[in-house]
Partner chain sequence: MKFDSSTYRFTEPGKLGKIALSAGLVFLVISVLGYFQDSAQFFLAYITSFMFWLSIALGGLFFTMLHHLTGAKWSTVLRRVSESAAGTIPLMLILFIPILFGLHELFHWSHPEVYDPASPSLDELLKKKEAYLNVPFFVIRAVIYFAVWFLLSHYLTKTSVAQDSGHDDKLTGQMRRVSAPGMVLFALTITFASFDWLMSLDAHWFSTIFGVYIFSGAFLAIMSFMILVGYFQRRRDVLTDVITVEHYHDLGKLTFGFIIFWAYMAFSQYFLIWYANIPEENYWYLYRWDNSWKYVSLVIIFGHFVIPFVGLLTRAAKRTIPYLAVMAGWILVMRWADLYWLVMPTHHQGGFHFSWMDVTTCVGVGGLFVWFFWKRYTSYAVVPVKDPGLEASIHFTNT
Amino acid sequence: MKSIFQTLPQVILAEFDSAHSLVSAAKKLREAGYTKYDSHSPFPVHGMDDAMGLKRSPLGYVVGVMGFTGMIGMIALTYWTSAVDYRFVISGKPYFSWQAFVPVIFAITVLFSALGAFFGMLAFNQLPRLFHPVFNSEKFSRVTDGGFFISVQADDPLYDRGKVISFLESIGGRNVEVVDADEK
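Taking the form predicted on its own, show me the structure of that chain by itself.
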């Protein structure tokens, strides 16, 4: 896994007119064989995962395993405390009366699931990323207001500066620029 301090040496950034043209450009980049590129938009774009050829996220499995771990751990803890460590008969009920522990078991299951979702999302998205070369671009600041961008990373196997620039322009990219990490 990459360190949060690692940066890319440079990226090529291209702006697109709309979300539809961004999805179309991402699909064309994938079909051309590029693997290390990213799309940037002010809102989630439906169909972008399919256009980029991204696999389904394993985050759901992490959340499920963490929730199950929390549930089993809490059942074990409540069983140990009520039936083994401190055996005390209350109102003639059995030592382990599981119905009384459902709320706390549910709460711990939800807590572990939430923690798994939070930390899993950070790990899978390689966050926090303290720096990315696109932050050096003045034009990229429009991504939060309505700009649609694609950045192709310099560590892509098909990266050739001139070919990438001409390819991005041929698929509708405008304001294509090479952004270096140490530009500022």
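So that the term is clear: the rigid core is the largest set of C-alpha atoms that superpose within 1.5 Å between two forms. Computed from a predicted structure; not experimentally measured. Positions refer to the first chain, counted from 1. What changes on going to the form predicted in complex with the partner chain:
Once both forms are fitted on their core, a CA shift of 2 Å or more is seen for V89 between these two forms.
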Given for the second form:
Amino acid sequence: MKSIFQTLPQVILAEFDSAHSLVSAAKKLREAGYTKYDSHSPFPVHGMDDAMGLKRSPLGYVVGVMGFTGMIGMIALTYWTSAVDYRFVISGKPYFSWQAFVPVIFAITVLFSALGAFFGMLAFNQLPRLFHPVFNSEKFSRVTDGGFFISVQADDPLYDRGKVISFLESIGGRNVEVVDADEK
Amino acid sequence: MKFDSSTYRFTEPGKLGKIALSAGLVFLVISVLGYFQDSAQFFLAYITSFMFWLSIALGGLFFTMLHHLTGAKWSTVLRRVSESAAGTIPLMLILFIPILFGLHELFHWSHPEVYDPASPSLDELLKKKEAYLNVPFFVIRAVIYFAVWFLLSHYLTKTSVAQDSGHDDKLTGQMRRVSAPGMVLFALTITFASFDWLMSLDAHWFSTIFGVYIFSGAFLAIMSFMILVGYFQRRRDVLTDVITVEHYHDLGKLTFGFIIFWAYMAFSQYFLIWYANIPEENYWYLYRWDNSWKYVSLVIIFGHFVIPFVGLLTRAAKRTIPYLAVMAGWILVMRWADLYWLVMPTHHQGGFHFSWMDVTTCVGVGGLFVWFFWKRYTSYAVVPVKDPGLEASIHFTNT
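Cool, the form predicted on its own is there; where's the form predicted in complex with the partner chain?
In what comes next, the whole complex appears, and the chain from above leads the way.
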């Protein structure tokens, strides 16, 4: 949970007119070689993953491993409890009647998968994060209804304040501002 | 085979129809020879094949109505395939007629002496079901099922084709309005049809989930069929830019989901019977497990669930079209095996029994089915050209 208190560096924020110009701006940033930047929009924008060059999420593998672990774990648990530790004949059936345990094995598989998906998603998104420098921008509050923003982080290898500002303006960014993490 | 990609029409439908029709007729004639050798086996094989191909038609009807009800965009380019599959209902009605001549061979309850208190063959358990399981009511029900399926598929295809001649968005709403009650009627008819034509082969046994089990198989059948029709066209450079990898991906996802749904239904049915272990129910599974039918049961557990589950799990599997087509073909074979496993043991309770007619009837009915399907499919534009959702469907992506 280190990410909750992790301080992000200074960011440079630029506003764009529409989802379409946001996508093309994100693409130009990627082509210019920037890696530590993010786009912010009121709704998921079609084609943004491709524009930013984001790879497919590895979350599926986490879910798969977790689900498989849950399945194996529950098979082991039902076997141990019914056929080893507390053997008990129920309606004349064998000690380990796997049929009876399929629902619970299935349920635990799903539960582990869901937990893997939930916590894996949080981890890959570096969440929960209580603070982000963009919150210091007055204009950024519009991102929840009509604003489209791109923020470039100071820890980007190509970061050079003057160059980033002029580049963002050249690709159609408005109201470009430098936002510090400890402004307030 | 010639295709005009500006109007989305086949200008020349190719040899497929002729090949299918001649194969169908030849194999049906060969199968009829089998009737004189072993009439009971002929009808068992025939009803298995009939149900297999009918399930594709019914799956097509379901998918068409589901498309209209949900207002789905992605499936618009595939709708003509499902409409044409549902359009084979008139052919299936004709192919149902031979079953009426085999009632005595297939259905023990159809013998009048079973219900006759004076007869030594009186069956007390079946006597209780006489009000439902009797020949006149059986025929009336079959007429009702086919009437519902025909009217729904006919109306939906007719309206859909009418839309091709001009922009009329009202028709989309009309098809949706018909699909809503149509879905309810479909659920009832496929449930009772599966009770009548499959479950009553062993009329002592009963399972309330049986209809859903058959439905899940029908949905898998139409999914696999659509993948194969798409791939067949793709190999001939037809609709390659229209039915894209994104559509196959979605078909793959639905197939994968319904593989699990099918297994869920199959297990739910088995589980309760296994748990209660009451002789009046469990014998149905016993004669499929305590003899050589066990190997067929195992083939279905692994072939119908485990292999497609693992085989369709990854994203790459669903997006590699030739591979997906192979899986679709495999699932169709397993669909046939599942129906075979439902039908054959009822009359061969001692153990596995295979006859050449099991294969010839399937090719025979299938040949006619493919011929009729292809005839309908190529008789109009193969995508709904004026559907308001067509553009969105063609450019649909999964991300």
